[in-house]
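We begin with a single chain expressed as C-alpha cells, specifically the form predicted alone.
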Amino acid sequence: MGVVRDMELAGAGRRKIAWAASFMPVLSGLREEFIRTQPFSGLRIALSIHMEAKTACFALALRSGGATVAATGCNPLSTQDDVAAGLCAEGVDVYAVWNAAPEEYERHLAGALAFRPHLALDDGGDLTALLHGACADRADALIGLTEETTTGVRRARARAEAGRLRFPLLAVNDADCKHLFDNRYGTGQSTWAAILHTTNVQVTGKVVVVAGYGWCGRGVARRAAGLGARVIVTEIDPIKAIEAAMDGFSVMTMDEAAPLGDFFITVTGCHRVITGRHMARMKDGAILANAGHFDVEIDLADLAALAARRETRRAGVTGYFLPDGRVLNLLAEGRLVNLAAGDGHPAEIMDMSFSVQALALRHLARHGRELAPGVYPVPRAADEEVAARKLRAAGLSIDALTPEQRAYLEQF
C-alpha cells in the first residue's frame, strides 16, 4: 500500500485522474494496447515522479501492461495528497506526502525500491543516486532506468563519464516528443500559470529576466513575451545567447539585468545563478521564481542573510524585507514553482511525454539486458510513433513521400 497522507482523499484524487485521462488520447491508446500485449508481464517498475494526476495516468498504463508498480514523488512540494490516495486506491503502492521533510522524502524513495524493481523511472536523478548508494542492495534485479529531466540526464552522464553508472539508462529528456514539447510548451505554460495564480499581479509592461535559454527557458521567455512583458535572457552558452537575441530578446549578464527585472525566473539546472550580489541590486517588489528541478538556482542562504526579516505575504509567497525598506518576493520557497504552486504541465503535453516514457520502458523490458551500463538515446521509432498517434488524435494528417521522391532522395 505504501505511505500516503489520508486515504479519505481517494475519491477526489480519482476524479482528478479521470479528468487528466480524458485529455491524454495517446497514452490511453497505448494503455489499451498494453492490456492486449502485456509488455510488462511479471515485471516490477519503480517510479520517482511528480505525484499528480497525469503521472497517475501513466502509472496506471504501466500497470495495465502487466507490471507491479510502486510510485513515489520526486519533489515533496509537487505531491498532491488526493492523487496519491487515489492512485493507491487503484492498486499502486504509493510513497508520497506533500511537503515531506528531507529524511522522510528519502524514506519514500527507498520505499518505492523495497520490492527490488526490474525497471525504474527517475525524474531529477534522486532515485538513481539511491540505487548507487544507500539502496544499492535493492538493485539486484534492475534491468535499466529512464530519466525524464535535463538535470537528471546531466547527473547520469556525469556518473557514466566517471565510470560509476551501473545500469543502462535511457535519456528520455533528449527524445524529441519530450523536450520539444514538455520542456518548451509545458514548462512555458505551467510556470506562468503558477506565477499568475500565486501572485495575481500584472505581467504586461513588466521586465521579465529568464535565466537559461534551453528548451525550458525558450518556453518561459516566449510565454512572457506573449503576456506583454519585455524579456531579458541571461545565458552562459554563446550559441543559446545569440539564438535568444535573434528571437527578439535582450541578452545580458545577471549583474546587468538585476536592477532592471520585475520578475526573475531561473531555468538552468545549475546552482547559485542568482546570488546576494544580484539581490542587493534588485528593485523593491521584485519577484523571484525557480522553474528548475532543484531549489539551488536562487541562493536562499544569501537571500536570508540580506533580509532583516521575512514573512508569508500570500500563500506561496515569502517576503524578504531588506534593511533599506525594499522587499524581495520568493515564490514556492525557491522550489519548482510550476508544480509547487500549480498543477504542472497541461495534460495534452504530458500525453506525449509519458507516452515516450512508456515506449522507452517497453524498449528496456525487451532489450535492456543486452545493453552495457551507460546513457542511451530513446529509439527514434518511439518519437515517430508518439507523434503519429498525436496527429491522428488531433484529426491531422501529413504527406508521405511518393516512390519517385524516395528514389530521388536515395541518390544522395
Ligand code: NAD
Given for the second form:
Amino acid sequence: MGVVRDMELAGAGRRKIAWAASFMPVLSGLREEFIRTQPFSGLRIALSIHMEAKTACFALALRSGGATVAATGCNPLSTQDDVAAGLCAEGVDVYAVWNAAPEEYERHLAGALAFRPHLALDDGGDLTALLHGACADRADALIGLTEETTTGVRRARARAEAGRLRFPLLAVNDADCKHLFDNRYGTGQSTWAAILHTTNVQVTGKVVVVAGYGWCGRGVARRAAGLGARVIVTEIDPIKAIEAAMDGFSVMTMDEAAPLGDFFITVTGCHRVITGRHMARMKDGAILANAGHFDVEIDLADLAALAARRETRRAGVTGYFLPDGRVLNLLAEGRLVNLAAGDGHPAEIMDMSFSVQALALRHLARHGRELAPGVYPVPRAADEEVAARKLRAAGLSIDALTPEQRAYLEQF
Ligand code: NAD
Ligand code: SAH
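Having seen the form predicted alone, could you give me the form predicted in complex with the ligand?
In what comes next, the whole complex appears, and the chain from above leads the way.
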C-alpha cells in the first residue's frame, strides 16, 4: 500500500497515466513482451524517480513482467499526489507525497526499500546513498541498480573510485537513447514549458543566459533560440564553448553575461554558478531558474543576503527585493524547474528513457549476479533495440547494407 496523500485522487491519477501511456509505444511494446516472457518473475524492484505519470507507466510495465514493485519519488516537489494514488490503486506500493519535508522524504525512500529489493532504479543517487548508509541492512538481496541521471552517475563513479560502491550499477544516463534525447530535447522542451507556464512572460527578443553547454544546455539553448531569444552560453570547457559559438550562440563569462540577461538557466551539475557577485549586477526583473540536479547552482544564501525582503509573486516565483529597488525572480526555489514546476519531459521522450531502463533492469536480472561491484554501461544492444523500436513506432525505415556494400566497407 505505502504512503500517499489521498486515495480519493486515484481517478484523476489513472487518467493522467492512461494519457501518458498512449504516447509511449516502445514501452507499451516491451510491456506486452514482458507479459509473455516474465523477465522479472519473483523479483522485487524499488524505484526512486519522479512520481508522475510516465514513471507510473514504467512501474506497471515492470509489474507486467512479473516484478513486485515499490515506488517512491526522487524530489519531493515533482511528486504528483493524484498519480501516486492512481499507481497505488493499481496495486503498486507507493511512498510519495508532494512537498514532503526532508526527513519525511527520506522515510519514503526507506519505505520503498522495506521489502528488500533485488533490483533498484535511482535518479540522482539518494536511494543509492541510503543503500550504503542508513538502509544498508535492506540491501541483502540486491543484485544491482540502474542510475537515470548525469549527477547520479557521477556520484556512483566517485563512490566506485573510492572503493565504496557495493553493487553493480548500470549508467543508464550514458546510453545514447537516454541522454541524446532525454537530456537534450526533453530538458529543452520541459524547462521552457515550466518557465513559460510559471511566469507567463515573453521570451522573443529577450536575452537568455544558459550556464553549461552539455546535453541539457544544448537543448535549453536551442529551444530558447526557437522562441526568438538572443542566447548567451557560459562554459568552463573550451571545447563545449567553441561548439556553442559555432552553433550560433554568444559565449562569455557569467560576469560578462550577468548585466545582459533577462533569463538565467543553470544546467551544469556544478555549484555556485551564479553567486551574489553576479546577482548584484543583474537587471531589474531578471528571472533565475535551475534545471540541473541540485538546488545549489544558483547560490540561494547569496540571494537571500542581498535582498531586503522576499515574497511569493506567483505560484513558483519568489521575488527577492533588493535595497536599490530591483527585484530578482527565482523560480521553483532554485530546484529543478522542469519537474518542480511542471510535468517534466514529454511522454514520447520518457518512452525511450524508460525503455532503456527496462532493458537495463532485465540485463541485471539475467546477468547482475555475475558482475562485481562497479559502474557499467548499458549494453549497446539495448540502445539499438530501443532506437529500432522507436523508428518502427514512428513509421520510419532505414536502409540495410547490401552484402556488396558490407564487403566494400570491410576492406578498409
Ligand atoms: P553534461 O556533463 O553533459 O553538461 C554539463 C556542462 O556544464 C558541461 O559542459 C560542463 O563543462 C559545464 N559546466 C560545469 N560547471 C560549469 C560552470 N561552473 N559554469 C559553466 N558551465 C559549467 O551534463 P548534462 O547531462 O547536461 O546534465 C547537467 C545537469 O542536469 C546534471 O546535474 C544532470 O543530473 C541534470 N539533468 C537534469 C535534467 C532535467 O530534467 N532537468 C535532465 C537530465 C539531467
Ligand atoms: N533527484 C534529482 C533528479 C534529477 S532529475 C532532483 O530532482 O533533484 C533529472 C532526471 O529526471 C533526468 O535524467 C530525466 O530522465 C528525469 N525525468 C525528466 N522528466 C521526467 C518525467 N516526466 N518522469 C520521470 N523522470 C523524468
